[in-house]
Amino acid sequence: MKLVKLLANLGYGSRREIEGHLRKGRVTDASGRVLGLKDFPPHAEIRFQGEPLDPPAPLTLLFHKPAGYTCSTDDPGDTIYDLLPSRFALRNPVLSPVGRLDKDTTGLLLMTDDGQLLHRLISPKHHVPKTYQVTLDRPLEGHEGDLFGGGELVLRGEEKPLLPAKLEVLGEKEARLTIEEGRYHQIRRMFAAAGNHVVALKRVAIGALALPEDLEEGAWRVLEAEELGLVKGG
């Protein structure tokens, strides 16, 4: 792969823009030597405006999504890409959210350009659990655990029952719910079926990977290899 194509695939600009950056001396190696079109040192040695390059594909980010942002550039208003370096939205292959969180839902969101990983984590047949912390409008009544765990709950407008889900009561109006699929507004609709209303929803874990306590809302970092194992169950 040529240097221009590499930088373009990482989102640093179009190929024409990258050629301009090269002419202006903005791409160097680690020693500060200006690189040209025919140069191609190891990835780790390349610098763009003095900074190391983002990791190549496959790349997976761990992101703490705040409320008020959607997960798709097709939606109007603020998106999660507004909180990331602008080049991340231009990477090829594309960096996509692993299962969308709706605008008002916060918490753990993975973003990846690894198509196989994306499919594994969102496909119900792989049974990757996702755990949410739920705040409700009214007190729990005690029947919700059996309703959600029985594997017979059918949401309004659907015909196929939900997979069994695990409910952990944390307080009068607080609970944790672990599901193995991701239907449209699933948790909100589940509690609506139980006669309640979700007022706050936060994803706190995917697989065995918990949302880090020190990762503030809107912050992100590259997912470590051992963390990827927690997500995949390997």
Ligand code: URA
The other form holds:
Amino acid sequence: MKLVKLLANLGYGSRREIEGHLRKGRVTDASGRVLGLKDFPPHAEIRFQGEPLDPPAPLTLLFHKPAGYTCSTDDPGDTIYDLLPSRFALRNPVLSPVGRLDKDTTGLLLMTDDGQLLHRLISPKHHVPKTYQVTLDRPLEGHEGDLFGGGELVLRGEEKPLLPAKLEVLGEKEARLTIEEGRYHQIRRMFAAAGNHVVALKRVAIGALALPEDLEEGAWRVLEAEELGLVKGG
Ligand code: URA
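Counterpart to the form predicted alone, namely the form predicted in complex with the ligand:
Below, the chain from earlier opens the complete complex, with every other chain and molecule after it.
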């Protein structure tokens, strides 16, 4: 890999733009020595406008999604990419959300360029649990735990029953629900099937990884190695 290609893959610009940055002396090593087209020091030694480079692939980000942002650039309006450095949307391989959250859903969202990890986390075959905190319009009636846990609930317009899900009642209109798959609007549709309506939904955990309390809405950071272990499980 050459320096220009590395920087282009990290989203710092097109190859032509990077060549311009190099000519203007914006790419240096850690000591401030200006790098040229033929230089290629170790990743950790390279600086772009004085700043260390973003990590190379594979990269996984931990993100606290706020309400009002969609997970897909195909949708109109604000997207989660608006909350990340713009170069992240230009990385190759691309950083994709690990399962989409609805526009109004908040909470833990991972973004990764690691295809194997993505598959492992979203495939129902791997049974990685995702836990959501749910606020409801009407009080729970008491039958919901059995309805969701039985493995027989078929959502409207579908044929295959849902995998069993675990409901923990936290209050009259508050619950935690843990599911192992990610069908379209799944939790909202599950509660609709139970005659209720979800007014707020927040993902609080993926596998054994909880949404860190100190990560504010809209904030993100690189997922640490131990956290990756918590997500993947055994
Ligand atoms: N279930 C939903 O209905 N929406 C989400 O965003 C996630 C799970």
